[in-house]
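Shown here is one chain on its own, the form predicted in complex with another copy of the chain, set out as structure tokens.
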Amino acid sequence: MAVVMETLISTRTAHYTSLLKLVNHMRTTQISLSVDDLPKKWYNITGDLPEPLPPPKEPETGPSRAEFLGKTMIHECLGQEGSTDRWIPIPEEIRELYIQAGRPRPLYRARRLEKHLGLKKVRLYYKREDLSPTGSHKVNTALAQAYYAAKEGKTTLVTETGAGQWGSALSYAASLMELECIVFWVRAVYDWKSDRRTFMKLLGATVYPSPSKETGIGRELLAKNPNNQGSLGIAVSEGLEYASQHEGVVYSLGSVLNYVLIHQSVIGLETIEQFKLVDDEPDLIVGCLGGGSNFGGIALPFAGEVLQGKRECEFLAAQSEAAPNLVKGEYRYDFGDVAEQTPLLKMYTLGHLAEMEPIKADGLRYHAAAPFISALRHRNLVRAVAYPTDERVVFEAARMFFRTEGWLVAPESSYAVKASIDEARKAEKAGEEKVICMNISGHGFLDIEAYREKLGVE
């Protein structure tokens, strides 16, 4: 009898041993939060910097811009931009709303690009922002100004956009709060960006190429220039028009500034629970980066913890050297709009009247990178890569991604792809072990035609 029982447990074990072993391989796969598991607090570093945050600055010309924008944008983002709180609670219809978007988002290991590159020291894993409803991590953001702006009684979003994501995220997140969104688009991407456009349409926002005849600033170049192709400045100064000289009306940005890295603290506080369940830890974060919000979202919570000594890790943000803020930029005040309608940010910029050439992955051409990821570039704990701007190798990069892990990215996320695997590569080849956390920022189902164009595959 004992030896029965003995052999039933032996068999047990075994039998429960490998099915573990399984469902840990299989779990580090995709590794998934259950809904319970969304974070219930985004978080801030500004108290946790190695020295205070230079605050914003007016310019020496022209009329005060904070107070403009305390006109004109929502009072509990302006809040946390200059809040020093580490957690800053997420409401709890936020957390309902990150649900429906699809929140928790689960973080993949690319175990399929592992073997294809040969890779035995270094583990690379990723963070799917792609499975947002508009393609990108923008909704994170979104959402949780379209929510506040409702809660202090405005019914209408006002903003620009470049390459759509931004427009798409504000779009879907003022129909899901039922606010009015109205955009203004750089004519040159609206003529041409006809599904970006319609999908926005569709979720009903107002969508006016730009300049239009909207605003006193459209009205006039438009007299002097029917055909003006539009800037994101231009762009940028008939939204804060719109919104300054409108009733309810609120002025939305996606990028650069404090809470909008605030916001999307998200995915690397999510990222980081998803590394526990694994019983593994990220030695390098990548992420693209143009203005930061992505970069910022994955990286901050994991550079918290390295400045508050709990653990070691780097980041590097892939750009394109079209704009190569981080790796070319100058430290110093710069406004954070062509149109010079912001208060000066310390940033690493370009100049915000620099040139940039044109390239697919247009979110990324931005002069300055957001103040968090500045200040931390300034004490050496963020490198930056800059990719020629013929696009070619993320591409390829990208395409490499698609075929082993199946899925298509964004031109944006492609950078942080390319970057990962030249890192992968080179810490490989020195026999260093290594692991590798990318962000996908976007998916690519709207941006096909860019790899057609760029890989050259008809």
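Target state, the form predicted alone; input state, the form predicted in complex with another copy of the chain:
Lone chain follows.
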């Protein structure tokens, strides 16, 4: 009798659990994890790649770039850069910083956008990385890097920034760890984002337009062209040079390198667990991509499961035609900066000296894609699309999202929104049932000027 009762209870429990998941799937808009569910380890896709990641190389001439980075960058991060361990423990102190910064972050079902688009077969989800103290996903690696720098006895962090999200995140992290912060900001963006500049300075950061007169490479470029609008590659060069010439200063990078994408893996790890709560799973992961940190953050944990044979999923990177490194770039070794201070990395690249038209989504204006992403692209596991540099079509998609889902995404994130809408419409027209998940890298509340200009809204 006891066995019969136990079986009956087990059956009813399983039925109730399935019913609860069905109800959640039908009604849930926000899917949240508890603080206890925050990942305890970062994911490193290196060990799951079908073949070893091509190692960094020294150029044929000049000093050792590896030795240079060893003197200018955070040692713990460089150790993670070359790690082949699938899982890297997150120190408890960093987990506490993540919790203070609002992790875990919710996953949302875009029901109002689905209704507006008339979707019957397609379900849309988005991960809200804008819900951080500085408004973007960049905090995930900024906190880790600031923690390790302080632990190594450094006094100052120096970095580059394009759209300003990374500079804001590192300024925030440095403030929490009682470190100084110096930001070299692409001049084309520095000149119009006055509110974001004030934001960084409120956090105690020193901010220079790049190219600047603070470094040799900056002075050289300004001598050639006083109106040089700058690029991420130039700002990286300035940050590295500054770190090499000042005691106690360490360079902190916001994208591209392996360790940055490893830190960002908390995004995808959380998202995997959130889909389980509603008994659903994505067929397509979409993210904007310049260097690759936010795209890699959500995509790599899913891609790892694809490589392990645990799931089927596709991946789409949304780019600008100003810097379509995955669309038009070549898979070869190249420098990560204009001044050629980094080792040569195997990436999809437009060339480290490529001239790229300034755009409002400047976080996407980088000449190369991260080695992790490039390796997946090379094996056709990642697709890419590039949108026009006038940006109107992507900003229109952001406006549609704003009017349906109720909040304004960052200019960079508008590319992910546009690509997701395009894919949804394509699948719906074909009568294909599909689940699309986009990663929203940040909010656009400090980017109103860009939307005003591109959409003609007064």
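All of these numbers come straight from a predicted model, not from anything done at the bench. Residue numbers count along the first chain shown, from 1. Each form is matched to the other, and the largest set of C-alpha atoms that superpose within 1.5 Å is called the rigid core.
Relative to the superposed core, S231 shifts its CA atom by 2 Å or more between the two forms.
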